[in-house]
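What follows is one chain in structure tokens, specifically the form predicted alone.
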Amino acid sequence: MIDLNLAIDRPPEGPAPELELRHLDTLWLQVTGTLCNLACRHCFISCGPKNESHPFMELEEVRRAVETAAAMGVKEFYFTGGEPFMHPQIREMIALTLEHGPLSILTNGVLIDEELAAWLAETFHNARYNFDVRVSLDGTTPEENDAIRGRHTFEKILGGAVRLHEAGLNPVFTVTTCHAELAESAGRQRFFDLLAERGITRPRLKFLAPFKIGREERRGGAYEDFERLSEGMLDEEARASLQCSSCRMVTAKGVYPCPILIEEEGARMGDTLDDAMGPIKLDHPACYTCFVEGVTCRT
């Protein structure tokens, strides 16, 4: 591994590393593109109610991508957006995907009412493969969370998660550490305490570092010149740990290396998964975050 103390304030020397796809283990699908019912201030692809940069995927597009990936030996699927539960055919998409492998859905939880929670829990119990729902929450108080996700979202998010729990499906909570103290042990304990107060007795939490692109660049600042990868910084262990060595992202506009880069110029790899099986260059500063922070979008 690189000695990060030597990299501070100094641009890396040499070209960006190239990374092979070792095996397609994880397929991401941007089922609602960049359309979302929220416009979170830290969103690295600037999703929102008016962002149609990536439109909804059609049901047949999802089916084709899932079946192609399954034939390639993929091990798991993820639905993201935008907000996946905005899609009018999300239930059909869930059903067809669970015929081929485990599925996780990333959501802000706001649209999960009692009827949807009951359907999701029933699907979880009846599915051949594992089925998970991941709910994003960025603070243990309305003041913390709503400063990132918007006014009055704290209780709406928790309400959706509690409904999932009461229906019999234990959600994963994803926390982006925009508030630095939430990355520390005391901050994490506050989440456990909050969820216990809401009756979620077996909480599951995933903490993610923010990516300084999209709206997060305006909120928290851009990448510095030194925050880049160069050839020689990655050993074999690091290469294998990076999520883009084993995943691809499908959107209505084509295939990309990972969920982070779908709005980045030059990141599109082609129209189909077959077009995206080749190596990629880790030449975006977001790749630095994945490396330094050990980030993976997988649960």
Contents of the next structure:
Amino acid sequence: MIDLNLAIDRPPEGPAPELELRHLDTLWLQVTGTLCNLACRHCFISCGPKNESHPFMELEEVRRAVETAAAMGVKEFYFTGGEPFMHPQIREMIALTLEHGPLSILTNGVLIDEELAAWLAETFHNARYNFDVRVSLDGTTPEENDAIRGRHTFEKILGGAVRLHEAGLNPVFTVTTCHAELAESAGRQRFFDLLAERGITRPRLKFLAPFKIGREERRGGAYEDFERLSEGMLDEEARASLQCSSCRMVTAKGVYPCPILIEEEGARMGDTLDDAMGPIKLDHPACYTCFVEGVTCRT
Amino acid sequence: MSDVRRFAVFGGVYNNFLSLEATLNDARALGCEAIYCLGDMGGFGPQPDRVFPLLRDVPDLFVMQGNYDHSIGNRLEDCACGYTDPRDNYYAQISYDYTLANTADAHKDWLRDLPTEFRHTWAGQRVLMAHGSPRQVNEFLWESMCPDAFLEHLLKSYEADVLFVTHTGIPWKRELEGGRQVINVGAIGRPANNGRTSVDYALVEVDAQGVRVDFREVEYDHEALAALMREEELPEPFVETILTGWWTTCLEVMPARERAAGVY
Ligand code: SF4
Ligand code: SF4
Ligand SMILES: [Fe+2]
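Write the structure block of the form predicted together with the partner chain for the protein whose form predicted alone appears above.
Expanding to the full complex; the earlier chain stays at the top.
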């Protein structure tokens, strides 16, 4: 392995790269804004019970964005927050979106009781398009997970996931690799073992690198100066693999390039999707993580 | 002499020379004037070199490069499937290494130089064939993941009325407005996670009314294939798939919807 840090510890020279939107494949919707029932220490948008910087989206806003994107030939939808299941109209939002294409909903799992799990499973079975629920879990023990997601959350998250599984859904588990060894194959195996113990024998897992912004900046440290992108660093393949070459994020406060930058100064692109079809500048340090880690939204 | 023209389209051979032979026999017996293979010759099955005599230098057969063929043809280190499940990864690598080691150099060169799309005009319709999708060789087009409007967008951008793809291993077709259609022909090398040991290809009929596509089920000696896979010491879960019709590995890339139709 080459240690990049030895070679480059100064900011790269030249302007930040520009990136065109190839086609709107993925529409993200920040349905519950920055409001969350947890306040995880690695949350890159500092969500929590009191963060109202992005409020809930209204049902009609969601409908408008979904229909606009559908008319553009979008391929898939993602709901996130905050915690999407805090929204009183989340079920209507899920139903209307699934009319137009496949949907993944990102949740911390805590609010998934038996009744909701049954409704989600029924929706999954009746929908024309695929419907996925992604549950975030950040460790294979209470100590590991709770240090990041908050006290007693390990059992609450697993409880929600097990209820989904018992209702007939196979949720995707997303793991943020704050504990670096979790991304290694032995670390992965520990997840498979844990989930098998809980009766989830064919689990689906996705590992994500943390973004050093929001609350994570205070937890894991900020970006270094050299962690920036410049024009020469990106070839065609690297450009195509960045999710922002094919996604946009709609919130109650307007449209952003991606889910990561919604609280970052200058990232807002406009009021509606039509205003946000132009190129973006990859001048943010979080863009460096996307490039180095190959972050994508795909399951 | 009827004025119906027939064609066959298939993909995903996965070293299964027995189902390949059965598919070609079936298509020829039905009078197909041309047969199109949309790629992925290797992986999964036994004795990779046995598919090439059936595929190479055959006048009625047109063969395209899939992502697997690109990797094998260019002697890359893996199939770049990028599984995160250690078990999927382990098995995928075994079959890739096996295929790479047992494919003759001349066949690798042939795979490396294959075309990556076909275009025709049938009954006035613009027909496009690609491996994964017209825009990306390893893009998965699963039925539950493709909104109508997205497919319309692909057809429009790539100037086609009828689109054939493979790469996922599970067949489906969809009719869109104005008689346009998208067909995923599935794979002939491995059953489609439906509990059948048979495989499917797309049989196309073209006449003055237009282009009609139906899936055609092909039985082959799957027990002989399974026996040979065991002789070659290929992973037992692969053998199980051949014998039961259910996928046992690589389920990670399959959407929950398609996966729920299977047993794993
Ligand atoms: S990481 Fe997710 S669950 Fe945790 S505070 Fe942020 S939005 Fe909420
Ligand atoms: S943070 Fe990542 S997804 Fe967002 S604009 Fe930068 S590179 Fe694109
Ligand atoms: Fe393929």
